[in-house]
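Next up: a single chain in structure tokens, the form predicted alone.
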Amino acid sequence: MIEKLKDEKNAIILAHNYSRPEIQDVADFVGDSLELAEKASKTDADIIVFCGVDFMAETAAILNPGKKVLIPDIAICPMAQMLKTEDLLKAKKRYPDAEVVLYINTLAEHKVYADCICTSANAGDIVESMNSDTVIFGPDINLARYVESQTSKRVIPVPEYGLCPTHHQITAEDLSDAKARHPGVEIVAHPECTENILKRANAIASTSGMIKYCKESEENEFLIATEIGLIHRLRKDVPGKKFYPLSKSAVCPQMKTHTLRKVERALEVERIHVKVPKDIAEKAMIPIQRMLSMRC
């Protein structure tokens, strides 16, 4: 029925790598935040069904003002909620010469204050390309620290302790237990993980970067330090190799909100319709397009 509705309505389904396996299997495209933003910017579909969290669907809506963007259920990213307008404005006032790079994991109302948007795939390159020596960065503290370690810039995190709850709960104890079960296996981690995980990782990358690394590596087994939804994608895209979640507790409830029935319902009744006010969308489009044009 989903395929029939897609054909009838010229619709496309985009899904993040953390989506449920069955959602990934029916999606027209599965990817990380950068890939999904790029795909959304190029589609000729009339309707985009976005299986991800709120800021992702907002980004698709901003990039497609003439299209209908639907999200199957309300899925609010906790990290995006941690960034407050007043904190961002205070930082801009305190560091008036600093450019602002905001993680794509922010709401549209905050993207309007950014000089450029980034994703975990291009954060280091984007920050390094800024003209200012100091860069205001939000909202993930772990990504901010990692980016600072990889660039020549001073990075000011806003808020001071923004984080992804799912990655934050991947602990050193989880790592020790996983290594005991799988001795000698490489650790591949997402930069939203805490510093004590990143220090012990063999590779640090976005979700799609993790897939690329595992494909190209001569190793055949990997411990994956990110939301467990990526394991399904890895097993499909890199057959013949073995993947183990570093923590089985690394589950994002928001990413798992969407189900096949909800996707079908979204196509049937064409809701929940994601709308971004025109004035905010036009301003937020500028730093998003800057990111896309930089091809970092």
Given for the second form:
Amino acid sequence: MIEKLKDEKNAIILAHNYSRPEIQDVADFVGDSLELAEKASKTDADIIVFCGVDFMAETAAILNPGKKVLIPDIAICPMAQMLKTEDLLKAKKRYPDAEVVLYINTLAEHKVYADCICTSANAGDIVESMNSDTVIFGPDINLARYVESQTSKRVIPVPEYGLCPTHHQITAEDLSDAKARHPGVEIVAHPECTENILKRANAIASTSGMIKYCKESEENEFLIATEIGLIHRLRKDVPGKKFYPLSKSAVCPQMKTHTLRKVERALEVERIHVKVPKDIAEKAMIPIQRMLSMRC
Ligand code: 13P
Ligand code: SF4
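Return the form predicted in complex with 1,3-dihydroxyacetonephosphate (13P) of this protein as a structure block, the form predicted alone having already been given.
So here's everything in the complex, that chain up top.
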């Protein structure tokens, strides 16, 4: 039924790498935040069904003012909620010469304050390319610290402790337990993990960067430090190698809210329609396009 509705309505399904396995299997494209934004900017479909969280669907809507972007169910990223306008304005006042780079995991109403948007795939390159020596960065503290360690810039995190609850719960204890079960196996981590995990990782990358690393590595087994949805993609895309979640409880409930039934319903009734007010969308489009044009 989903296929039939897609054909009738000239629709495509975009899904994030953390989606449920059955959603990944039915999607036209599965990717990380950067790939999904790029895909959304190029599609000629009339309807985009976005199986991801609010800020991703908003980004797709901003990039496609003439198209209908649907999200099968309300999915609110808690990290994006941690950024408050007043904190951002306070930091801009305190560091007037600093440029602002915001993680794509932000609401459109905050993206309007950014000089450039970044994702975990290009955060280091984008921050390094800014003209100012000091860069205001938000909302993820772990990504902010990682980016500072990879660039020549002073990074000011806003808020001071923004984080992803799913990645935050992957602990050093999980890592020790997993290493004891799988001795000598490489650790591949997402930069939203805490410093405790990142300092012990063999590779740090966006979700699709993690897949690329595992594909190209000469190793055959990997401990994966991110949301468990990535394990399905890894097993599908990199057959013959073994992948173990570093923590089985690293589940993002928001990403898992979309089910096949909800996707079908979204196509049937063309809801939930993601709308960004025109004035906000026009302003937020500028730093998003700047990121996409940089091709980092
Ligand atoms: P990426 O897929 O861009 O690595 O991002 C992970 C994430 O947390 C999305 O919410
Ligand atoms: Fe937000 Fe974390 Fe879920 Fe990504 S994994 S959508 S950052 S809560």
